[in-house]
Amino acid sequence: MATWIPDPSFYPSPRMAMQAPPERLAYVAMLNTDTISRPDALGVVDVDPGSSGYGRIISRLDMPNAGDELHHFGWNACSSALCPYAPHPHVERRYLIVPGLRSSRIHIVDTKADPAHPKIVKVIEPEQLAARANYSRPHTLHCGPEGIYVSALGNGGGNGGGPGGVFLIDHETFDVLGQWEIDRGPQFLSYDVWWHLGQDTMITSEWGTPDMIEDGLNPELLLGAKYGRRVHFWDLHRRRHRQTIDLGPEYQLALELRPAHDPTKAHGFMNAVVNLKDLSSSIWLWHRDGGQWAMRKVIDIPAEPADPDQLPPILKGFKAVPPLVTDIDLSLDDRWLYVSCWGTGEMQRYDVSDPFRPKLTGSVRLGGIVGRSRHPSAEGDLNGGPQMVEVSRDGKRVYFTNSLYRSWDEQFYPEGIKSWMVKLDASPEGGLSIDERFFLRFDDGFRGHQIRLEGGDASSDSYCYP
């Protein structure tokens, strides 16, 4: 696994990574909704516009067991291995680490011999994870200078409760090293994890414990403001909790974290899925304020009035469709923020050159609870909406899928999501346009979720040089 020169897909800075060659392949987590008979899979999609297979799945790697609920995944190593203090500077970006969010099983997938036909080389069983780290339900995964950091929603006790947290995996042996936190302070709920390497700060967000989410969004818990609404700031190297920012009880489901890629910048963005007062979604900016971290809301996206007859039971009483911002992504130049509105079926693009004053510059509608907006190359209305979004390293291509999480899909799209993946072209001026050649319809029974691009993408790598 060790090499004498750094992996060519590693770049010291985001500026240099933007000059990387375009991706040819995309890897997509595919949830199988028929969990009894078929396992989930990792799909390999041809994203080379010069290929005859452009926009199609060219291979599928089935998992060895049914019922994993593949969700988020990531690389074993990335550009953070070039940090001056990295103890493993010669690791390769070779393995995809693919957790099952429901099973707590973690698959190690080798892409080197044939990137279009990856193979599973190791499986970490849930008992090993619980014994080593006392966690379950692994979620977000990031390659860091010291190893692979993974957030987990639940404890290892098998009771569906918390606390969730972060654990480390060795990125050469893939042994679970253990719980990352030395002192977790008041942190209990868990969801996303990322960091500012230049600020020696880790950041975590909150969703809920497994028993709060696995059977669907619980209206009683939601209206009681029991879901996650706090953001936690940690001393990255001392592994100790330092600060909590509470958005307020009306803001529920504080999810995705997207720090600036430039390590000299100390700001980033987070989405709050729903405001209990008006069903709006919001984007929050964290930034330094003196010696502390601070947050402020910088984008409000309102709910849209709707005929109750067009709404699923969970929304009929509100007479409105919420935007349900469930994913965001930040381009490598830290200029463009992409916002997935899963409920209204809209992908928005903001110019965040001034992070305190974002400007909406582009929008595309596909699917949606009410809109069902069509793709020019697909037959009929679309359901589901823009969800997991990924941006190419050069910032020119935007990919997304339309499924959130199985039990939540069925609440907001009770007819059953017909899953698809699309690609948009991002213009330098701020616009978005649909690539009419790229519409991938997943086979019935499968739903696409997170996308990882060959060689890295806008949410895979961290950098130590500006």
Given for the second form:
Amino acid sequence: MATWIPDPSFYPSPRMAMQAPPERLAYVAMLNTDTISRPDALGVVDVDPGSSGYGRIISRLDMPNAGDELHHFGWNACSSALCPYAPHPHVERRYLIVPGLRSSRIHIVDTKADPAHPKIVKVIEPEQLAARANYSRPHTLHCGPEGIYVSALGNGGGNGGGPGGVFLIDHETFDVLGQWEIDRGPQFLSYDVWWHLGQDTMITSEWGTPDMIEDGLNPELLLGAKYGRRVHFWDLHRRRHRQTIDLGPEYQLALELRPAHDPTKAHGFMNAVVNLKDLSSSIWLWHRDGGQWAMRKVIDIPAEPADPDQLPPILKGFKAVPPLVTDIDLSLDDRWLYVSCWGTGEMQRYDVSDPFRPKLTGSVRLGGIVGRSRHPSAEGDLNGGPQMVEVSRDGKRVYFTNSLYRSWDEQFYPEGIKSWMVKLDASPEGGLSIDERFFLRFDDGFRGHQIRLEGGDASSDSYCYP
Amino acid sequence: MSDAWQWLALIGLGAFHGVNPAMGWLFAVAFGLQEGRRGAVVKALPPIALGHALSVLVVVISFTMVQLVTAPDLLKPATVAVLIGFGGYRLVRGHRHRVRVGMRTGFAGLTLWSFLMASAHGAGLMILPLLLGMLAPAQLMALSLCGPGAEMTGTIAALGSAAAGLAVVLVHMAAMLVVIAIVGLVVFETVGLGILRRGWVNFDLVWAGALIGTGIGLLFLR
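Moving from the form predicted on its own, what structure would you give for the form predicted in complex with the partner chain?
Starting with the chain above, the whole complex follows.
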């Protein structure tokens, strides 16, 4: 239903969105390690510090089938609805679009009637997705000028191959509108998708096709540098491939894209998970250079030496624990970059006021392959490590969970990840501290993955005005 | 309706179209903010007004051609049907259109964008009732000015319509341009975009209502 004035959670600019009221609820994708008989779920977490249930799960919405592997998800509409050239400001931010990365089934969840107890209102079956868009394995999604843009890792042919790409879903009817690309150029692998609305530019990154990732990280493919290492720049409105930047063969797994939120800035950050020479992770900056896009490495995070006895089989030969930076997040003021080191168990905070020269200003250790760092409110060692990270719109609160992707979890934490979600407080000066009141333990075989905050967060919206 | 009232109504519709953020002033403000200068707002206004006027012109030309070959008593019911039909379509279909123009566009892109936006919203259609009241008298006036001459009447009537139609387009465009300039500059300079959060009422609903209401009103008009 159309509203009379814009949805109150839409803000013209990131600056204004930072004034939004603090979130009281968080939604968390929960995958189940029993993929045969127990469905995944969407969890609702109480994040209101004034509430007696603070830091606990309020409700759990089970999916209709088992084995979806819920992963990333997002809103049907957001602040981009206020964009001047394609306005649709009277749509509500109401539905969560929740794809199953393994099943290719997409769930439409209505949060309006009772935000703490959302309901499934529609399910898009994999056959429909394949028939309408010829894609499978839906991954990242963003609300944008033409509806909901979703990246997909695989083709719709059912063979686990590529190309992966982007498709569109209507933000009101939730019909799959079809493949987004008109000319994909050399792009074949797919992972993340986002854009610079001020530059009419879409950006996509690369992981691998379903058959390269679903059985776990394949060491042969990795050492052969076959996983994604390229970034693609597209004309957002003509839907054509414009430019490819190759990080170089030693960089593997070019994943999360975090463009500056301010549409007058034309830069952003991306993480490359592993460097084959020394197992380090790196953060790359893309920026305008003349009439083209350019990229350069701005952060190197080294592997830490480790006793092989403490390492899982896949790492024993290296005698080191890689940082495995698998997620990053940029605050709405484009000043702070949060970096999840899933291998070493560290959450880092960088000041990126000068994007070419990031400064490390804060760090918290939790979990880790070797470190197993503890939380003040939890008994015993923690495993898994900081992974999917989300920052509140005002930039003061940082939430994250500790699982990556089921089959990859088992390779790096073979004893089985015990999943948790925590919250950190981010001080205005750059520090980072653990909120001792917030330690959420997932049980019943559930593992927490992406977090979305009520009303929007630092990776849910895009803006057309500075 | 008297002649003066019709021109006033035309100006009023131009102002109404101009106030709608989706018709262009917001786009102009976005360019101003993107480049950080008022000149960018001002520079975006002419192509926006031009594209809008071209869309209205298409309706005026189509109407004139239909009018020349249609029996006068069919014209009104046809207009009513078009207005109510398009208003209903707007209500049901809303804003689903392929995006073709973004923040890096220039004069031609902005003109095209404004043309498409005005056409999709039925900006020209809203003027149909006024055309109904203004073009036929203009034909008569042209005929009376030229005196009798049977073989010339078709051409003269068409010329009369064309002159009046052009005047309609220009007056509407001028009113729209003045309003987008005032609103755009005031929002850019002083008010700020926070106004959008509460002030951007659902013009789509208002437009659909206006189209349908005009259609119904026309039914009862003499």
